[in-house]
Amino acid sequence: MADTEETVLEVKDLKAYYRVMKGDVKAVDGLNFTVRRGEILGVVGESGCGKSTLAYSLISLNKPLQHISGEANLLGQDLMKLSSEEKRKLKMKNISIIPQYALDAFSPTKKIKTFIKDMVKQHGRRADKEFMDKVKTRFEIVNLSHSVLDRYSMELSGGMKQRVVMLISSLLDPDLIIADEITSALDVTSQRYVTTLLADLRDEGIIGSAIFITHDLATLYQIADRIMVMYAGRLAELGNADEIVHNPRHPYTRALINSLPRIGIQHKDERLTGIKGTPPDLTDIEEGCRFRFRCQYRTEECDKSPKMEKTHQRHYIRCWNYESVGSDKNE
């Protein structure tokens, strides 16, 4: 849980598209949201949404996604006007990402602290025997043997290699880190161990704070702080978790609740609902909310673009209709 307010990621206004020959994509558009101080804030929706946009383009903008406009103050500086070189420093330190395919990211040529000691120096540190033994310590913590350290990756499980990739991510103790999608590739024992590890690394002080980026909401609803639902390149609704949870506001984030299963629920009794119809092409949007045309609630003001709105501390919706959302108890 936050236990300050300081502002550790302010994001304005940011848009990032993606450059291709049929048009520009526009992936994340328009989003403002703050991270703060010890925080969890986790980024949920359906693919293609733009989580791992938002991601990338915090961490590294190459071609085809580019910065288009707005801001992403990390501490006072806005690294969408940093260098390559300027940015370079800021990672692993500051700003770390625990990549969406992490589990690829060995060679299997390497030992395990081979991969290790290479990735520290192009960071500008010294893999001496004080980094190591700072290293040991930190494999204890996430229930690792030093032992892997002789070893590589094709010779550990799925589980260990996402727990090594996490260790490695914070090993220089960042501001904030951002993890993409990391319980993906996982068994379910393995995605719980690792949600819990995250938070716990936040606990320990080894990270500030965190987002977490996922299209699990149950996975996310188990850690995070906040909630933050993107659709569609741009936020839908952004709350504390139990607000999101267990009274959502945008129609959106009521259908993504409603196509979870619940415990002690037979498929017999009721069956789950999906969302009708696809996410709109985002080379080709039109003005009008954007999820309106899935919606059971659109009415014709829905075909201007809503404004994102305040409902009460903290708590922000983009969305025309949603009193008569929280107003629905029959949904």
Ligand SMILES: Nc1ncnc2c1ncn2[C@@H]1O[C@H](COP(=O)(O)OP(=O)(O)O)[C@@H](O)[C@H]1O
Contents of the next structure:
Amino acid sequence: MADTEETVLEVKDLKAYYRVMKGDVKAVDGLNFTVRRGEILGVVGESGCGKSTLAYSLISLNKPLQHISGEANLLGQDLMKLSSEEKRKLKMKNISIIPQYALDAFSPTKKIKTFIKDMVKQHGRRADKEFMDKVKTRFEIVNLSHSVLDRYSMELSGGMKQRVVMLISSLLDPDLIIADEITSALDVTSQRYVTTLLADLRDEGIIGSAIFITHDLATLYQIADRIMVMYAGRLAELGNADEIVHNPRHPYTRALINSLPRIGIQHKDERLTGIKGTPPDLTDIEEGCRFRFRCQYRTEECDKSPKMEKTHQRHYIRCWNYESVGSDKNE
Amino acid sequence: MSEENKAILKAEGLTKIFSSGIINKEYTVAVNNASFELYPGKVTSLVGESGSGKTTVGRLILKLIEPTAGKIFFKGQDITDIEDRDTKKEYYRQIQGVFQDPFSSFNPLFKINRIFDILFREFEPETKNREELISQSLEEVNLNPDRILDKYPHQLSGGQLQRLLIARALLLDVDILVADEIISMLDASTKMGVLNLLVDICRDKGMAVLFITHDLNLGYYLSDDTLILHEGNLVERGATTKVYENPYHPYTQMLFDSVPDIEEKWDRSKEFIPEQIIEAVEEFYQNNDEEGYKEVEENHFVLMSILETENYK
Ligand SMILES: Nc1ncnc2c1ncn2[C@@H]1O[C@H](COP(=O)(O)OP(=O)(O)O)[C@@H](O)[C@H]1O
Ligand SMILES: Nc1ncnc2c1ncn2[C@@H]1O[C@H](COP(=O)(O)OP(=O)(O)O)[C@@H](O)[C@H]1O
Ligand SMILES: [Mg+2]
Ligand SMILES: [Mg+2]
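Now show me the form predicted in complex with this ligand, since the one above was the form predicted alone.
After this comes the whole thing, all chains and molecules, with the earlier chain placed first.
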């Protein structure tokens, strides 16, 4: 791939903390990455590692979450410097989010039509006739009939509701869409449908690029071009999806993949152990690699924070010992 | 048949129809004609999507609800209609449920040590070394007795309460354990530990485990036998490796097609619409003239036509 390709979003040393009574929760603590036009960037990590916080910091930074430092340049404009009015203008058209809890927000006795209008308002836009006409044309793309608009949400399956949410979020053909755990509440068959739909929307040019956030690496792998693995508010590893899954370098990525149950591995043949220990408390967390307490490759250096290193083919890692880890085949 | 191959629990044509509404009664067939067996020392997973009837099956065999039709045999004895208090209590003594929402299994007013006290008084009044046994079982499920026993249920996490229920099963050395979607409550860090523990207990103590899940990867990892539930019907059952390697029913096939795999990506050129499964299943039933279950290979059964629900109304 050429270096001339277009960058939609460039995040530079971004820090966003929750300022709360007990101190600063450093949930996004120095992230660096880019999203290229046309790509689906996957973001994965254990619950509590700051994935949703990253999404909020890009699209709806509200108290107690605060921008500390760093930039997030969307098509050349630093989102961190924009007023809320300026941001509102970008919403849905340039940047849009498929929110994690939109499904729960569905009141069972509300018509889908009403729900759509409410959701659009939240995005700071009006649901006028032109808008609703466009909604109808988009229903077909997600395999829903127009009559769904007049149904009550309790009559729709979780998968169908999620499709409605996706359709609204992508209605103004956003340059970048952020999908936060859009499959977690769904049944497996709907998970496949909804995940594939995100890639289809990208292929059809309806959405420019996507950040696909989930704790489920196997699902992410199905459609992500590149994957960023997060651990405790920081990047652990970032690279092509195939590289991350089949040739992981960071000890955390390796542990994550080794602990995945998958068809072909049975308890009686091979014991999956998961990752021992728990992620650190992010409140006023100190210097040092944040994974070191659970890492089997820990050395003295790990008490200092590792720098982000570029290895090859734009593969980035934050680990002092990734080179020796990479050659350790007996795990 | 040798002793170890004998089912500890047998469900025959188990059916549960819920009715709601006072004037215009509406009926929901939650489980229709399900037949299966649970074996000592074996994990059987019950897999299906939400609303397919998994929890209802679990509650039926725990005897928390009564079946509309069908029978349950425990150690060869028909226990479907037992009324007698002692016989019922004897059954409850031998089976333990661990639920998705474990809070409802605990009296919120009692501290954990009190709950254990009551347990012993009710089921094992003769036991002398209670404290030792309690500590032992708590440590087996990775709970620190000092940090648990003087707490109220609401002071513990859902995952901790679930592990407490497993500890209870260990203490009483029950014959059957029903675990209903317990992973969502478990923290990522303890999840695999608890699941491995469940299988170890099953093997070591000869417990029969019914593992209810919608996670097919996990079902494969843990279980010896698999039951696939679709809209209340048990559409496929058999040895886990056989059902997974050679799914026969269109619903099972679609379910396995949906599993995300890190070795092989989904074929995105193939159209995949979940709603179409209803038609595909109907077509499957129409296009074969076989009745009930077909044994497609040894210990692998597939539902070839819907079994009639008994006329209930
Ligand atoms: N409103 C808040 N106030 C304080 N801390 C918060 C708040 N929301 C989230 N956090 C903390 O920030 C961290 C990251 O959370 P989140 O971004 O939701 O993680 P993820 O989406 O990866 O599960 C967690 O430690 C969480 O407890
Ligand atoms: N107490 C009840 N009263 C009425 N309907 C019920 C009741 N419990 C379950 N159902 C219905 O039975 C079906 C199966 O439910 P359930 O066993 O909870 O499924 P699962 O556990 O697979 O999600 C669903 O349609 C559900 O709405
Ligand atoms: Mg989140
Ligand atoms: Mg259930």
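Numbering follows the first chain given and starts at 1. Everything numeric here is computed off the predicted structure, so don't read it as measured data. Note that the rigid core is defined as the largest set of C-alphas that superpose within 1.5 Å between two forms.
Visitor: Once the core is superposed between these two forms, does K134 show a C-alpha displacement of at least 2 Å?
Guide: Comparing the forms between these two forms, which are aligned on their rigid core, K134 does shift its C-alpha by 2 Å or more.
Visitor: Using the core for the fit, does the CA position of H123 change by 2 Å or more between these two forms?
Guide: Where the cores coincide, H123 still shows a C-alpha shift between these two forms that is 2 Å or more.
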